[in-house]
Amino acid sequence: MSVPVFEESNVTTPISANPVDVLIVGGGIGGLSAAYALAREGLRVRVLERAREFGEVGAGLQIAPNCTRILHDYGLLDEAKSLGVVPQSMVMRDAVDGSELTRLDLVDLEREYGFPYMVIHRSDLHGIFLRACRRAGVDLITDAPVSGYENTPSGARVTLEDGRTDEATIVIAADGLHSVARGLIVKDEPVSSSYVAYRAAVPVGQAGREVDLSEVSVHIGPHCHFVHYGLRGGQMLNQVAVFESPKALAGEEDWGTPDELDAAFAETCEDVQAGIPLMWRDRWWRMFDRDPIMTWVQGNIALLGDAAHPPLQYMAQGAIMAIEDGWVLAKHVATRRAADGAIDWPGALAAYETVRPEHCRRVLTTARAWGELWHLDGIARLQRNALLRARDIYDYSFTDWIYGPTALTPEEEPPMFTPIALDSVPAADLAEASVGMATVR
């Protein structure tokens, strides 16, 4: 991907005559949630969305307590719960033999962290923030693809593909995995994992099997995994099937195709195979992330969401991190407003950049490691399974760092968990289990 050249623009045709304090590029969940957070602080906010209308593609999202806590703060949690599902458990199973490995009691998890774990359709969560922005008076502009960013003496300016410009005191780039603004800070490219995701969201009556919608079900297997849970009050079933593409590993351009989907899950258990025919086969999502970066701000331009930290999906924290970004920035704006209403923007952006990159670096690197753990084969798979089965269901040492309150300062960031080495389970002790593995595959 070529990196655009950022120059002082000679184009002066403005997109709007109405001045704003903050200009947000990107009308996805991250951009709209940040717009709402800042509008609640009394700022004039405009969102530029490249598409002709605001909307989200995809299917379900998992929303952990570190995000439902923020939705509660925004006064939006009840609406979200009415549109989603609050499951009672998350169950992890082996994708080959179907056996249970471990689980989270999500009822107890809510007691532990004070807020629920819920699942919701991506478009429903996006719609919640879109309606909230409209109520808050955010200026919402569609059909406005941005091709360039620049700092100015009084703030920052963006240039649209059609030559129009817009400017504000602060520009927030929430322009996704292929962020144009990121090129101001680092000349990097998305990193392919060689994994691909297929999705489906269908009425429960079309599932063709009994599914327990009180749980989020995760089957993990060799080079693949399968997730399902309920949506929209249990009226819909959401499924995600993820696998490593042999074509991608071979360097082929056409990778992740439906034939690879079928082959990847051919030796999985009956429950998983029953879900594969439901997957949408006309579209699939290749899984990319980017290496973590610790600089998110250049002058009056700041990155947010996937523009700053696109993750692999294994932690189910991508949308959550974007929502946290906007919440943290708005909190720092609120504490840096003078009596006359003036905001110390350099201070607010510096505080934002001091805390968020390190947290998101942890999530990105943990997601990569978690993906490797899920997709193990052979003896390593058996060692992993033994460790997961030995876990106390009410042990939250692996979730405290992520599900607790969102940190506003580095000092508030909790310590990471201590990893457990696979080889702490002697391979010799798994000889009998290995024979069983060969039998069920």
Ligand SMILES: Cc1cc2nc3c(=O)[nH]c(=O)nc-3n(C[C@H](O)[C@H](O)[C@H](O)COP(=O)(O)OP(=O)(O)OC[C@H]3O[C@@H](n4cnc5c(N)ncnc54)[C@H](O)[C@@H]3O)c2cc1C
The other form holds:
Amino acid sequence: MSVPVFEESNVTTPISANPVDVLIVGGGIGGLSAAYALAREGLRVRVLERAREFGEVGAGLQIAPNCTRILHDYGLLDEAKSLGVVPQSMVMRDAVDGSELTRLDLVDLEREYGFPYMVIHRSDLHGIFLRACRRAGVDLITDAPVSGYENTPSGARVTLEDGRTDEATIVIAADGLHSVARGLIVKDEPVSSSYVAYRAAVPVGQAGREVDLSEVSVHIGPHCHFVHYGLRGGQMLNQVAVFESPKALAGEEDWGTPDELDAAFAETCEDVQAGIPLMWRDRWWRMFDRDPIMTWVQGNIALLGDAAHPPLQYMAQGAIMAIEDGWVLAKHVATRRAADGAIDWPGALAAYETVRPEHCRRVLTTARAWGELWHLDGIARLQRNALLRARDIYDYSFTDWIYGPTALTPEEEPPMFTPIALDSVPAADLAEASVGMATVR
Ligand SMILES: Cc1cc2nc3c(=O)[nH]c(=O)nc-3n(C[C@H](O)[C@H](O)[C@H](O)COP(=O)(O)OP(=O)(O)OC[C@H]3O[C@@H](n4cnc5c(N)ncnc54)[C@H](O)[C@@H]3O)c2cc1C
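What I would like now is the form predicted in complex with the named molecule, since the data block earlier showed the form predicted on its own; can you produce it?
Now the complete complex, all chains and molecules, led by this one.
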């Protein structure tokens, strides 16, 4: 196999005298969970994180059964449950009139898939993996921004911004949306959706209204949506308000500002409007993804998590996919270890790359389509609402492809759901209902 070289380095000041089998760049949820998965297999692992401290910025995360199944396998599910909330239902409502469109009975869903759907503060999930890594002996290094990667005859080497280097048999790049390592494989850029997310996580006493924390609540509306659920055993309320920025559409630099937040939700129902004043106004998250790529491995360097597959967040699967990546890779490592401990790394990386990119491609493209469906306006919004209302709430044909066991091989990957065309609801039947309906922008 020819060894592709991305960047030659002449500087060889090593970051550590202790050799490791695997170097992971990026200590987010993807990097730490992969580090833990591989350390559990007896590998020596080091994580290089650019920030001064390990941590997560943001608020809540939804984690579906395809993730809680893995947390259970890791022996971490009870800790996650003790820090998060296991809600009883997920309810989707129209953001304009507040009416219920459909729901998932999360108690039944747990019976169906064997593991719960839960919500947790992202810093709590990150902390679970950080502590697990420490217990497993992972070498955790902060203040280590990696700027270059190169394959070597015996493994791979990274170069830090300050010129120090580190090397291992395998380098895993879990360096997020703006991954440097992704440039080894493709010269692409993040794709702007023109949508922006505002978040808030506040003590529940500050909610200023009655909130049912047994629910994950999702209000979907024209060019906007609003999500809320409980965190930390119901002591905190998590909210996410997402909208399409007119300034972004107009090509302005300064987009997604708080004045746009207020305008975007001005015509929404009372329940949604009551949540908007709680949103943090000093920071917001512009929503980017990237087009799916099917090559994630370059010699002894592999992409993982958002570096490989940053999604729009509408499927709530970004962190989950990152956790699945590490779990799948570790399983393939485990089955490719000889009696003397030598690992068939090319085989393990090939198996990883045979199964994960296609799954993540499905999630990325479905997330884009799901977002479009959520944000419909006019007649199309009414057609969508009619389809969602007609859904049998115990019909799992739309979730089997994602909430079932994580596939280790392409053969295990479940078939996709069959989409229902909006036009199957005759527009003429809805035209009358739409007369006088305000277009929210
Ligand atoms: C509003 C919103 C809501 C979301 N909700 C959900 C949800 O409900 N469920 C879900 O599963 N997902 C959700 N996601 C997606 C999820 O947050 C991400 O997909 C996930 O955090 C990606 O993890 P990661 O570790 O791959 O990348 P990141 O979290 O981006 O971590 C990358 C790490 O690498 C470090 N790093 C970067 N560059 C370098 C470098 N050069 N050298 C060293 N270190 C570096 C960074 O400092 C960071 O620590 C949501 C996202 C958003 C924006």
